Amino acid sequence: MSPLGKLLVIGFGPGDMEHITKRALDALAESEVIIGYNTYVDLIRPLLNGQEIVRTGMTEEVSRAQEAVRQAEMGKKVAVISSGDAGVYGMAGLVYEVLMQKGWRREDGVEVEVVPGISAIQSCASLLGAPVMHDACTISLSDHLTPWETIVKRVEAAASADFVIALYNPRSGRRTRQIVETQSILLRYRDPQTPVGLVKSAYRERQQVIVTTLEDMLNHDIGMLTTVIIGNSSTTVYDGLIVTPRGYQRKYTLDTTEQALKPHQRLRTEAEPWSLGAQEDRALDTPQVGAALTAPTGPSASGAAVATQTRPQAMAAVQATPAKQTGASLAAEALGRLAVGGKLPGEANARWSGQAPAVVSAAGTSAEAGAGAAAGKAPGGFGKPALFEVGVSPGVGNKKFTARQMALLADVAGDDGELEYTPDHQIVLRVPCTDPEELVGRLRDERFIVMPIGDVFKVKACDFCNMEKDDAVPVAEHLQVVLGGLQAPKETSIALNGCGMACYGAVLEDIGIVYRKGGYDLFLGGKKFGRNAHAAQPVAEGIPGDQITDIVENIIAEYKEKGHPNERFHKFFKRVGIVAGFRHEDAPATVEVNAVCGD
C-alpha cells in the first residue's frame, strides 16, 4: 500500500448548502485536513466534523497549495477548498503547478481528484434569468498576476466577437479604475443599452441582484464579491430577467407547434446557410471574385395567401396563417448573411461594373471578374484597386453616429474615396479597395450595419422618438435581419413608423408599416417621386405583432418570385392584382405637375 495520501481539490459552489454537490460533501467528509481561505472555511464549517483546519489569508494561495501537497505526501487525505468551481480561478491549477515543480507523476505520486462545483458565471446567470445561453467567456479584471495590457486585449477581443462576458474580480478597495476602463472599451463595441447583470454574493446571506445597462452599470455598487455579466448584441430584458437567445428561431417557429422544417431536415446543409459546409458549397458553385458582400439568392417559395380584405377600400383586420415554406426560405436565405449583432456580411459574390477603376458593388453577381478580382485589381488589366461600394448605417432606428464611427469612415475613405449621405439615413462608402472582406470586418467591428446597395430590399425606420416609443423596435430589427440586403427585382424600401403620427413617411414607401394602438397597419405600393407620386394603399390594420413579420416575408417572397427584372413594387402590385392575399385597388386620380427639373 502506498504511504502517500490524497489531494481533494473541492469546488463547493456559491456557498449555499443546497448548491454543493454530493461528491463534494463526501469528499469533505472523508478528508482529514481542510485547507482554505478564511472566508471559505467559515462558509463550509457546518459541514465539518472535527477535521484539522489550516486557514490562510486571501493572498496566501501558494502557501496553501504547498502545505496541502506536503501533508498529502505524509499520507493524509487533504481537502483544498475553493468557492465556485476549483478549476475556474480556483486552487486546482495552483495545486498542479506545485506538484509539477516537484516532478510529480500520476502513476506513482500523490493521488489528485478535482471535485467540480458551480462556478460564479453559472450561479449568477441563474439568478439573472438566462444570459449565458450562447457563446460566453470569463475575464478576471484583477491585474495582480496578469498584466493589464493582456486583460485589455482580452476584453477587446471578447467585445468585438460579441461574446457574452462574465467579469470576475471587477473591483476592490485598491483596484477601482479597471472596471471603468473595461466599460469604456465595451462601449466602443456594444450598444449603451446592452443588458448587464450585477450579482453580489450569489446564494449567500447578503445576496444582491441588479439588472442594469452597460451605460449605467457604474452607478451601482460593484466590489470583489460581485460578478458582472454583460450581454451580447441579441441579449434582451424581459420582465426583469436577462435572456440571450440561443438562436432556435433560425430553424424553429417558437409560437406554433407545426414546424416548417421536419426533424430530418434540420441538419441538412441547405437548412443551415450560415454554416461552414454551406459556405464551402457556395464557393464550389459560384465564380470566385474579389469581394464577398452580396446577399445570396435562394429558391423562393410561393407566397401563400395570408390575409383577406372583407370590404372594398377598407382596412381589414388580418388573421394570418403561419408562414411555412415561404418564411423558412426567406429566413434561411437571410440568415446565411448574419454576422455579429445581426449585421449583414453578404456571402455571395460581388459585381464588377466594367468601369476603370471597377466598382465592386454590394448587389448583383457576375462571372466576368476573373483572376483580376482574386488579386484585388480591376478587370481588363488596368491594375488599379477596385472601387468598393457599400452602404453603412449605425442601426435600423438608431440615427446617431458615434465619433469613433465617423473617424473610421473618414479614415477608410481617405483622399481617394468618398462618402455620400442619403435620405435613407445611410452613408454610401465608395473607396478603392483590394480586400473588401477586411474592410467590411472593420466596419462591423464599430457596430455598423453593413448593407448591399443597388437592387436590394432596404429596411428603414424612424428613430422611435429617440427610443422613447420603442415598442415596434423588435419588428424593425427582425425585418432588417431577415430581409435587409436581399436581392430584389428593383430597389425596394420597407419602412416602419413607431407610432400613428407616421412622421417618418412610411406610408409613402413601397411597403409601409405603422405601429398604432398595439397593432400594425400595413400599406403597399407607395411611390415617393415623380409626377404620379402617390401614397401606398392601406391594405390591413391592427395586425398583431406576432404576425406582421411573417406577412411581410410572404409579400417579399412573392415579389421576388414573380416580379419582373427592374419592375418596381408598385407596378408589380398593380400588374398581379393580388399579393399574399391583398388586392390591389387603383388609387384616386392624381394631379400631374410638370416638374421644372423633369421626371
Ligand code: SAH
Second form
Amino acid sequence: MSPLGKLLVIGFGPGDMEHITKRALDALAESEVIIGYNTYVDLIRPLLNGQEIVRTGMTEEVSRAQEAVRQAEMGKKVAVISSGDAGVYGMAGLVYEVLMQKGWRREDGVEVEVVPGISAIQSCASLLGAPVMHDACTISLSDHLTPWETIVKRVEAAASADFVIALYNPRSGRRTRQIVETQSILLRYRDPQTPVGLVKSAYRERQQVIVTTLEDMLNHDIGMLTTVIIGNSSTTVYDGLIVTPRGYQRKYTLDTTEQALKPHQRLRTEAEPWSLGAQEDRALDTPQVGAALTAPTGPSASGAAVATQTRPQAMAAVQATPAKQTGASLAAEALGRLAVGGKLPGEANARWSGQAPAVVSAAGTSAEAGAGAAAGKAPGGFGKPALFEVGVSPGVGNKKFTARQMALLADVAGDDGELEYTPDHQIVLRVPCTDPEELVGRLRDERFIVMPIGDVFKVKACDFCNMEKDDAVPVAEHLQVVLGGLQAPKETSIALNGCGMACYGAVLEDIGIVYRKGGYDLFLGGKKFGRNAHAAQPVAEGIPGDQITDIVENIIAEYKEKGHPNERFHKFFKRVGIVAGFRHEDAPATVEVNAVCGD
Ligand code: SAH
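Alt. form predicted in complex with the named molecule, vs. the form predicted on its own above:
Time for the whole complex; same chain goes first.
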C-alpha cells in the first residue's frame, strides 16, 4: 500500500440522493475521512458508513483544504466534498492550490481525483425548462475573493455579448447591493422583459422555482441558496417554462399554421445566413452579382421602387462612391441580399417573444425565404405552427397599390392568411406557405417591395406630394436598396421628407432626413411613442445630395457595429455620445409641475 493516501474531491450535485453520480457514491464509500462544510455533510449523511467527519464552517475553506492534504499525506483516503461540481466555485481549485504551494508533483505526491457533479447551472436550468441552450456563462457575485470592478466588467461583457448568464452567490445577508447593481447593468443591455429564473435550493427540501423578468426579479426572494439565470435576447417563456432557442433564427410570435422546414432545406449554408460559411459565400458572390447588375435597365421612372428596378441605380451609386469601408460593406451586404437567386438572405433579427412561440420567416429573396423556413428551426417542440411573414409596399414614396397588386395579395392570403395594414404604408402578409421562394417571386413580379419584418432598418418616405416634389426620390430609393431590410440591433426607421413641411413626420423617427432648398437636413434619435417621446435632434443642415446617403450609411454601419442587441437607436446615440461625427445633446430636463388638484 502506498504510504500516501488519496484526495477525492467530490461534487455531490444539487443535494438529493437521485442526482449524485455513481462514482461520487463509490468515492464517498471508499473514503476514510470526510471533510466539508457543515450543511454539506448533513446533506450526504445518509450515504456515510462510519467515516471520520471533519466539519467546518462556511468561511474556513482554506483550512479545510489544508486539513485534507495533511490527512492524505498521512496515508488516509480523504473525501473533500462540494455541492454541485467541485470544480465550479468548489473545493477542487483550493485543494490544488494548497498542494502547489507545497511543491506537490503528480508522479510522487498524493493521488488526487476530482469527481464531477451536476453544477447549479445545470440543476437549476432543468427546473426552469431549458434556459441554457445557447452560449452561457456563470458569474459569481461574491466579491469576497474577487474585486467588485472585475465582476462588473464580466457582467458587462456577458451582457453585451448576449450570453445566457447564471449568477451564483447572488446575495447573502451582508452582500445585498451586488444583485441590485448587476440588474441595473443588465438593464442597460437587455430588454426589461428578458426572462429570468430564480431557483432556490434546487432538488432540496425547500426548493423554490420562480419565473420572472429582468425588470421584476428583485421583487422576489433571492438568497445564498439561489441561482439566478438570465435569458439572452431570444429566450422566451412558454407555459411557465423558460426556453432559449438553440440558434438565432428569425422567429416571430404568431399562432397559426407551421411552416415546417423541408428536410432538404436543413443544414444548407443558405439556411444559416449568420454562419461563417454563408459570409464567405457572400464575399465570393457579391462581386459577381454586382457585375451582373450593372447592365443599365433604365432607372425607375416612378417612385414605385421595385427591387429589380432600383438595383441598377443603387449599384451605380455604390460603385461611383469610393465609400469608406463601412459604407461599402453595407452596400455589398444589401446588394447580396437583394440579388435574385443570391445566396445571402436579408437578416431580419430573430425575436421569439412571449406566449406563442411559433416561427415565421421574414424574407427578401428566395434564399431568405428558404433561410427563414430553415430558421423556423422546427420550433415544433411546442407543437406551435409558424407562418411565413413579409412586409410588402408599392414603393418607398409611392403609397398607391394597384388593383392587380391588391388582387395578388388577396389571392396569396387566401382563406388562411391575413393582411395587416400598418401605419407606415406597408401591408404585412402572414400566410401559411410551403414555398416562400415562389411567393416572394410572385410578389416581386407584381412590383412590390418585399421586406423582412422584425429588427431591421426600414426606409420610409412621404409621397413627395404625389411625385410633384420628387427631387429626393433617388435618395429614398438608394437608401431603400442599400439599407432597407438589413438587420438592425432594434427595428429602426429611416424617414425622408421631400420638403420642409416635413408633414410625414421624419423628424420624429430614429433617423430623419428633410429635403429643403436643395440640401438635406439630418435629424437623429427621435422617439415617436411612449411617455418620453421626443423629436430627433437636428444635427446638420443643407447636406449636399451626393453626401447624404454616405453619411446615413456610415451612421447605420456604426450602429450595427456598436449597438447592443435590442438597443434602440436613440438610446445608442445617447450612450455613445458621437455617431459618425455627430454629437448627442441631452434634451432639456423635464420641469416638474406641482399638481393643482388631488392630494
Ligand atoms: N460548486 C457549486 C457552486 C458553489 S457556489 C456548484 O457547482 O453548483 C454556491 C452557489 O451555488 C449558491 O450561492 C447558489 O447560487 C448555487 N447553488 C448551489 N447549490 C444550489 C442549489 N441546490 N440550488 C440553487 N442554487 C445552488
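Residue numbers count along the first chain shown, from 1. Think of the rigid core as the biggest set of C-alphas that the two forms share within 1.5 Å after superposition. Remember, predicted model here, so these are calculated numbers, not experimental data.
Undergrad: Would you tell me if F401 moves between the two forms by 2 Å or more at its C-alpha, with the rigid core held superposed?
TA: It does, since the F401 C-alpha is displaced 2 Å or more between the two forms after the core fit.
Undergrad: With both forms fit on the core, has T549 moved 2 Å or more by CA between the two forms?
TA: Where the cores coincide, T549 still shows a C-alpha shift between the two forms that is 2 Å or more.
Undergrad: E567: after superposing the rigid core, is there a C-alpha shift of 2 Å or more between the two forms?
TA: The answer is yes, as the C-alpha of E567 shifts between the two forms by 2 Å or more after core alignment.
Undergrad: Any chance you could measure the C-alpha shift of K458 between the two forms with the core superposed, in Å?
TA: C-alpha displacement of K458 between the two forms: 3.5 Å.
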